[in-house]
Amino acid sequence: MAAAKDDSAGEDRPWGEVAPEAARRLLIAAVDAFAERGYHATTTRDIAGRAGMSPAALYIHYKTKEELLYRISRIGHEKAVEILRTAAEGEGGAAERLACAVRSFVRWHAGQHTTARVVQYELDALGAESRAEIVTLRRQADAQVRVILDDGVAAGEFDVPDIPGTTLAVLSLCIDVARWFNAAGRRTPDEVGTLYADLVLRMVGAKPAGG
């Protein structure tokens, strides 16, 4: 089993998995436009203009505006599952793994807050089939946190009478960071992650490491 570690891989070049480069530029432009104006108020012309391309060029890579949102949402949710699974499958006690999960998840939502706002808050704009795929990924993310909480309760590390409700509370707390985080603020993504990890450990009745 791999040692628990905070997962920040891939943050130096966001959307590096998207190719060719023109498709990546369009996707980045769509993220910015959706975050600034909202999905429904954004046009394909807006997106193409931000990418320095003609509207016709967009359709070479994406059939519809919704396909762009789906690609953004799927990659973002796959990243969320990866972050939480890495923590859940890491070595150490439940408290250590939960703190790792929260630090990593919060750091991503803060460091990539523009992307995260689109990933987390535009789900309802997707069609039924695409939305169902994203909901499945969300359930996988939920399951990683629930595993850690189950382990902590079983080991006597946590006092959690309602594991499903606590799972929802932990994830909601982490996700909301994307809504308010300001890169010009006084706390860095790392600092917010550390703060939230401590808050969540208190929430579940565990002491922070070394406490």
Contents of the next structure:
2 protein chains.
Amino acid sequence: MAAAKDDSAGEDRPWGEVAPEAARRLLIAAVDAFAERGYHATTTRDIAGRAGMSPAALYIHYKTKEELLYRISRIGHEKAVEILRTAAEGEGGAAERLACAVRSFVRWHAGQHTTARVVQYELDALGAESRAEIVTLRRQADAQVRVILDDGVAAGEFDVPDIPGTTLAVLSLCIDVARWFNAAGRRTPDEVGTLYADLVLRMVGAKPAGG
Amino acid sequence: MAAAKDDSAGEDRPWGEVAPEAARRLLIAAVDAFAERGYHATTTRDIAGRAGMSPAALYIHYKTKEELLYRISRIGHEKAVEILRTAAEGEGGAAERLACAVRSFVRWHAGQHTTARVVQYELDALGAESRAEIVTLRRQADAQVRVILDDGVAAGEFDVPDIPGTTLAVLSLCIDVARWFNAAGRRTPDEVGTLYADLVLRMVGAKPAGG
DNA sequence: GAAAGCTCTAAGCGCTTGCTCACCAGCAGG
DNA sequence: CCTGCTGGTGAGCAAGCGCTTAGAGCTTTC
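Same protein, different condition: the form predicted alone was shown, now please give the form predicted together with the DNA.
Once more the chain from above appears, this time first in line as the rest of the complex follows.
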């Protein structure tokens, strides 16, 4: 059980790619605020305040409040697609790749649940153009899981009567982790990932060993 | 497969219990608006407008905008608990009851997805007291599913290593239907309910027939 | 060492928000 | 015909919103 490359959810640090330090601080502040209170309930004053700056400073680095959300959403979705692609293109049987995909995807949604919450639930606060762009990324994520299921069924490893429906369910299950995680706080992201990988293998009727 | 009483998601009409006609119209308008744009992005003028009334009329029937959300959330959660309890207390084996619970819970989340979206995703727009009250209802919903899983494991019908975790996953899967349903619109609530009931039975390792 | 360029701030503009208040139509009871 | 009640309206208030603008401090450039 070490074929499909696993780790990819843990990067150096969450928002390293955001360029000027002040812009990065603002973006992180925005993620926290959006996750905590929602996009519309968050004020630009709140974001700037959390970043230790005046309200006007925000507009030096971002044109609008919405651009902040867009940036967050875009980077987050790219990360999500990357996680799933890494798993889908990994080595090993379909079951291993599916387990790996679910494990790392869930681990990300749990560990970075504040980011994930913004990414997954504030999508329609975006304008039409930005949203369309993000939806494209989302479809790429779907496709990764779909491919694994197709492979598994073709290889006789899985028993899945409804592949599109099951794809949807698997992704849905993983995504919803962002909603409830840390409400109780009893489980680690790793534990949830392992549990969910097991549940999903059962959902697709994976043969316990070798197929 | 007719033991556990099934239907309970379809009532006479959605908000029949809301007393004066104008209050009901306002509440329905609020559900639509909250589901469409989110609680914070919805204005009282928008709600009143959808109900064909002036902004001030809202305050004859509800003290604040938050009270509207509270009323919606309360009634919705009561409905959810009722659906799960009906299934949990039905006759038949654990597998039948679990399938029934998932089927009717999912059918509600899909069919009434606009209500369900408000109920499930706008919870923390509520004040502390209201939220606490709703959280109690939510725990009751959890308990219903938990009981079915306990029964199934005790009877040897299910194979579930982690009962609390699986309970969480089952509910999570059902709830997230409210998020994605009708985005595409290819499936009926019934179809999704049936698919999900099957997936959940696999998750708990239910013996295909008789146990 | 003055000019130019960034980053950031204090102050505030125009607008929208949740909510209120003075008032009014329709309809019962006498 | 007046009275009182219920359920509605139009106008508008105080507060808070996203965002702008004039200018201050600090480097960098020549």
